[in-house]
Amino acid sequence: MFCEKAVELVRELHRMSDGQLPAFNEDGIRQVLEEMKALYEQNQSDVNEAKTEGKSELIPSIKFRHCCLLRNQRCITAYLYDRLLRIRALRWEYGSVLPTTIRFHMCAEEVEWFNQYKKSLASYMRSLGGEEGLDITQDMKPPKSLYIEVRCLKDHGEFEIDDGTVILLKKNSQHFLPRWKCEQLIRQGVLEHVIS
């Protein structure tokens, strides 16, 4: 049946929760594009036949195939646009470095789009707030306190805070740090907020 694979692409994204990115369905996209090509070629053939031989009985089938083409186009556009919105949200959630498990689910064009978005956002943040810029990805929720207790989930190495203090972030070590300095590391999975 026409348009089934295109609708399945949209359903696939709908089944996933908002924070997740399913693997890019290259095979599904290819199948939909092949169906669209076949529909277009059949329509071209029938249009030429209807014009030259005056067969008006072909017009309803031409219109039907054209509607199927438009539906497939809308479904593919919705699939790709929803994936871009999810990737954009991941930039705000994880920062400029995405975990490899998420990058694995992206196609090359999506990785390129993510890198361009990351550069645009960084350029915008540098233009705000004077010399150093303003990191608008920090404090997505208003903090209750300026310092938080964190536990290191994996070895990260040295970490310098604003007063020049260097802290060694080793696995299972706990520290009392400024929230805004460690929020990015929490999103990346290096630190976890210890709630006591």
Given for the second form:
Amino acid sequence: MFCEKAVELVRELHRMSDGQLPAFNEDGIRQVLEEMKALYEQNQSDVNEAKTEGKSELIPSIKFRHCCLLRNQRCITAYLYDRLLRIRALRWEYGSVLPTTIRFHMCAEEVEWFNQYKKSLASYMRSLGGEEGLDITQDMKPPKSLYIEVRCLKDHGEFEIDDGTVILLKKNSQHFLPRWKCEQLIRQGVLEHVIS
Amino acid sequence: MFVTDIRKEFYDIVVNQRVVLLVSLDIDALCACKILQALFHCDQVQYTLVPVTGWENLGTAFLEHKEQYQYFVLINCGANVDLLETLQPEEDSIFFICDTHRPVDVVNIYNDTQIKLLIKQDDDLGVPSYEDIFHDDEDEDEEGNRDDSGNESDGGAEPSGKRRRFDEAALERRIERQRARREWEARRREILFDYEQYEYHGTSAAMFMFELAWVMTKDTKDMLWWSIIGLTDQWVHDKITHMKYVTDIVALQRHVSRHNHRNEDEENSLSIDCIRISFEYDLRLALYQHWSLYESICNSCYTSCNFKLWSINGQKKLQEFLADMGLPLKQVRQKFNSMDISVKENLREVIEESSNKFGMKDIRVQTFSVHFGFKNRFLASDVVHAAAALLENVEKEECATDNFIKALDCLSRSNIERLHVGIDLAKKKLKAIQQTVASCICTNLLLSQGPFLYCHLLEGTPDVKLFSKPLALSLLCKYLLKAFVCSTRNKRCKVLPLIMAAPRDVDKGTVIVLGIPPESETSDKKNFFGRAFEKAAESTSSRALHDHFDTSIIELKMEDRSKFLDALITLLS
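Now show me the form predicted in complex with the partner chain, since the one above was the form predicted on its own.
Expanding to the full complex; the earlier chain stays at the top.
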């Protein structure tokens, strides 16, 4: 049946939930495009025939093929657009450097699109917040406080923060530090966020 | 130098800087630290909190942080010793000291640049005046020499007779000056000796920090509760006199009523989960609302000593007391919360009436309690006992800083489970203290050595590990002395101070030695053992470690114990 391959593409994307990006189905797209080409050529010849010989019984099949073409187009654009939305979300989740596994799943044009998106996001962020710009990809919601209290769980030695000052992280000492500097160490298990 | 305007001279300076908080290990310091932390959180002051166990620890912590930090805040440590001498800091390090230990070292008081004392200038400080102790003596000498040399050179042109007279005059002047100098030095030594002889404690650090918060109108009920706990800690561990305690309670009572009237009125009453602090004239029974009444009476110092519960007569008296109040034994042995409402109704008044008959006039004491939620109701002394038990927990072989963190946590309202754990530990500790006191009295372990009483806890004593920590040992000391005073018939022994020794570290073979002043109604809690211990250790060259911030607590090698004691006896007789 016509358009089945196109729906297959959409279904494949629908199956991968949570914004995961499956590999770019080059093959599938090619098949759909070939099907569209075949339908179009058939339509072309039938239209010519209908015009010249006045065979009006060909019109329904022309209409039918036209609908199939439109449906294929719609499925393919949906597939491509959904992938782009997922790639955009990846920028917010992973940052500007994507892991190689994911990059293999993108086709060349998608990579190109991702780079352009990165550039426009960066120039936007630079335009915010005065001279230095504001990194809005840090927190999805506005944070409750800029500084958090952390407790040191093991001896980590010296730790440098943004303005160059060095803090000695010894076991059981507590510190009140900027949130973004601590997140890395909290993930590693060296610091513990204290909620009082 | 003393800080006069707390806000301008302390807070406004540190608010834009990064600070190191060095906190000593006692509950008052923990409370002050919590209040200061809350203020720093409001104003986003970056700080580092380091607990310190003694002078050595303080020194190491300072060395580690002195490169990166310029401002140090010391809580309940550092005032009673020349800090600049001990730590040898750079020119730009500034220390803010909020300490209850008195007397404050004179160098700390008169240093204008690096040391700022966050201490109220009470009447009881008694600081000697500057001229009496510091003397700009270089100028004097130079002046003297210049005079003499001037005279000599002048005298050179004169005939010899006159010169001899001039020389004599110059010599006399010099002798006079030297004599005046020696007199001044002798007077200085005397003044300093009197000033530094007795060790005592001043106003709670937590109350000082609360006042800072109040001056900035950033005070909350939580901070008020912490300052109440800080004051109660001083009273529970017998650091301040009863008069001072009552005066400070009155001061805090004003704050409590101010906070209570702010929120409660007809239209908007507080939800049950909000914190409510109320003044109570409550019983002096430790942890009685979290225990059974019977257990609490048996294990509280005041009741146990007055009944003499280690003797059979004492037990009988206790039964009489309970009968007099009309409380059935079954009720009294039950958990307090499960007692009948009819029994609990006028409990305090009933107990007060009966205790008056049995000779206990002060069974009730002014204190505060806190409510939040339906189940949570605590008296200030409950929290003090729980936090102290957590701070000195020996059950799990954890280091002092781990326990510090746990005790600090239990003071927040969101960590109620930890507070309950602390209360259980405190119950065990009180029971252990009671049993040790009973066994010491019954086996006459407390001996009079002449100028003082002495007790030594042997290694095999049950729960002796608990008493290797200073707070627990000081509680034990206090109870033991009270019990002894109640039980002995020897009038002379009743006014003697007590020295106690308990094993501290079995591997290193050290004991912890602690001295407390004599027990009396009007005692001013001034302790002279600090200087005495120092002198005795020096004269016998015993291997003693004066590491604790309270100078009356030292660590001593087991073998040096006897010669140390002998030196003390000779010193104090």
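Residue numbers count along the first chain shown, from 1. All figures in this text were calculated on a predicted structure; none of them were measured in a lab. C-alpha atoms forming the largest set that superposes within 1.5 Å between two forms make up the rigid core.
The two forms, fitted on the rigid core, differ between the two forms by 2 Å or more at the CA of I148. With the core held fixed, L177 shows a CA shift of 2 Å or greater between the two forms.
A movement of the C-alpha atom of V10 falling short of 2 angstroms is seen between the two forms when the two forms are aligned on their rigid core.
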